[in-house]
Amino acid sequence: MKPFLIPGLILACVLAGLAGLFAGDARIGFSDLLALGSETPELSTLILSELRLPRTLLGLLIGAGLGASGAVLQGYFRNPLADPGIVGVSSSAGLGAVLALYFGWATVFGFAVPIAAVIAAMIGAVLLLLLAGRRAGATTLILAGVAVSAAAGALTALIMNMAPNPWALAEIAYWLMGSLNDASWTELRFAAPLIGSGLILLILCRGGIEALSLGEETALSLGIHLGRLRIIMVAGTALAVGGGVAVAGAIGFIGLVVPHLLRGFVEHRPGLLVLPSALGGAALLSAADTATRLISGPGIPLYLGVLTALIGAPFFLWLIRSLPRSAP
């Protein structure tokens, strides 16, 4: 690993989130920063206390979870198109958020959506494992995860088909979108338990997926128990991605975008990439949602999952583009 490469993004973080604090249409400075706690608070360290600093957090959070779970998922299964969307626990979490609004559970219990997504994800993480089976390999957990993510988006077209109002599916639509603009000190108290867990599981399979690289006989010579390293990678994986689309949404390619843009600088070694991915992952989030507040005009919101994903899908189609092609 590159010596630099970690205070280098920790420092892209430092200022991705400074970024965020202090951009946009209210003006914030250094001073409303040093009066926060203030007995007397100003209305710029109103703003700055309980807007934009926890919807900072909540982005560098989910970032982190993000770019960590797409490191592991392109570590474990050899393949960096890898995406944390892949083993379907974003569709599954997407799936419980719109039931809980098209049943209206949102105005009876304020947790509603997020206790429903994280719900579904967990749901559809057991329904990947029980899908693959115990004895699974890496490409029988790609299409059981194909086959959760695809009945999910099922579900959740033929929920919004049936939306008993244009107000019920906008709502449903614009929350798929994936945004931080209801972000709170609430969602950000939800979400933190839930993707630092999930961090923690991801990070404890750096070894599995360092020894997976060497192939699946190495590792298991290497004493790699291979069931229990998927389960952890896919519960890690339903903890960070769930609890980040339970409070803001699909938000996708972070997980697919970072970890190659940084995989050269750690040698190409999958284990040694998960950390740097998370620090990545937050600080591109957390700079996206900063655009995405800057370029917004007046009633017309730029959502931060169509950002990503306008960023992300070119980089999609050059990554497949620049993949070793086989002979015909």
Given for the second form:
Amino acid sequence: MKPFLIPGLILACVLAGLAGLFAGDARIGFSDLLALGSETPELSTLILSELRLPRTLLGLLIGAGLGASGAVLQGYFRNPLADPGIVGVSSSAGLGAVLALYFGWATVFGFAVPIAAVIAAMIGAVLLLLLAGRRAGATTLILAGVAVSAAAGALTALIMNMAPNPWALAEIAYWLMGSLNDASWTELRFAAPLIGSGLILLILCRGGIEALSLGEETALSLGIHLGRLRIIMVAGTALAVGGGVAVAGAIGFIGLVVPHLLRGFVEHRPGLLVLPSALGGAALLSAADTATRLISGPGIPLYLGVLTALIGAPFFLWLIRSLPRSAP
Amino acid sequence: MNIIELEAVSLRLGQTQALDAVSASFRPGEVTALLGPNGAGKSTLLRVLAGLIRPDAGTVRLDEQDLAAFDDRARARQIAYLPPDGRSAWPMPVERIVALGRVPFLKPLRQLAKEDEQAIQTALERTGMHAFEGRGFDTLSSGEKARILLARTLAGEAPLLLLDEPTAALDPQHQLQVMEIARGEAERGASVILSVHALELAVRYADRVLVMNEGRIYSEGRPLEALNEAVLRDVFGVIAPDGLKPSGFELAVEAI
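Would you generate the structure of this protein in the form predicted in complex with its partner chain, following the form predicted on its own above?
Whole complex next, starting from this chain.
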């Protein structure tokens, strides 16, 4: 690994975080940062402590979860095109949240949307493991992921189709676009333990995915327990991605782009890529969120999920074109 | 003493009886060549020996203990396995590929220790690949890739080496180099079991051959005895009018 990589990425996170705190319509100064926690805060200090700070921290955390998930999935599938979306976890979490919105559970119980999203992400992950079977190879798992994703997408479309009124439909549609507009300490307190435990599980996959570079038989012969690795990987992804989708909606492509950009700095070693991808994902998502706030005009908010997709989709196309034709 | 032995091992894969009551034993310091036509059960036998598949019936004993009772990492320290058609998903530097052979010795989240680095260097030297350090795996020729994957197998310093077609798709020079490396490991005390199609390589380099056919051991023994005229005709469908001879080629420059 290049010696400057981790310090550089930490610096990028700090800079992206500071930009997130200070950029926006309300003018925030360093004096507000120093006044955090004071007994009689001014309005600008309140904006910083109650809106910008939780939003920035949540952006960093969700980005870390998406980046690390992407790195682990790409390592596991030995495929640079793998992404948290591909195992069906993102769309399952989305379905859970849409169900909660449709049935109006959120009006009865404040945490209904995020809880439904996380539970659905877990159900999606379990369904994936059941479909793929205990001894599934990477190809079977990808196909099972596509199937789970398609089923969740179809049910989500059905719910939107049956939306009782345009407002309910609009609420679901906006939610699916993904944003940190509603971020507060409540969301952060909810998501942090989920994404945090997911990140720990993902980091535990490092040795296993490194050995998988030479294929499943070699990894098995090196003493890697593939069944255990698969469960840790799926649980880690479900927690890290589901926790993020639960509070911010669907934000795509971070898990695809970040590991790919950083791979060259870690000698293409899949195990070494996980931690840098978490840091890179944190910086990128936080920066993208700040960008949406700066670009958005009054009354026309640009959604974070839309921005990441606008950047991510051309990148995805370029990636497909740049891969050797014979790649697995 | 035998390092590994099979007793009446049978395994069905789908509709095929891949192994049918196979019994065999292997000693340290020997190269054993598994011979036989395609589909004879050579690869399956190597996978069973490696502990990657459990047989339906019969037992495999490693150091006189049931192989199935070994913990994954403990087994991996005793047995190094080279699958056929090996490749790397990522263009990592070659020494990083070789370092994967040390995985069974690494504690979680720990870096390579001094003895790991030493084992990697030794493996690179024995395969004649130390000059390639720092090169990306994708920049190597097929012969060089094969030797790096073989070095990965040696880096674990396991007393039992299982090599599935290590000479496949290699030109004559690289085939001889790979067999020389296998011979060298046996002389250092390892038990090397490899599958190979070129009968003359087996005759020249193996101490013993097992000829397999339809999941059974058809004949076994010293190469020229086990590969007699009847075996050549019945199992391989070939005849050797002038008798089977070791490969007529020599390495022009001693590469290893």
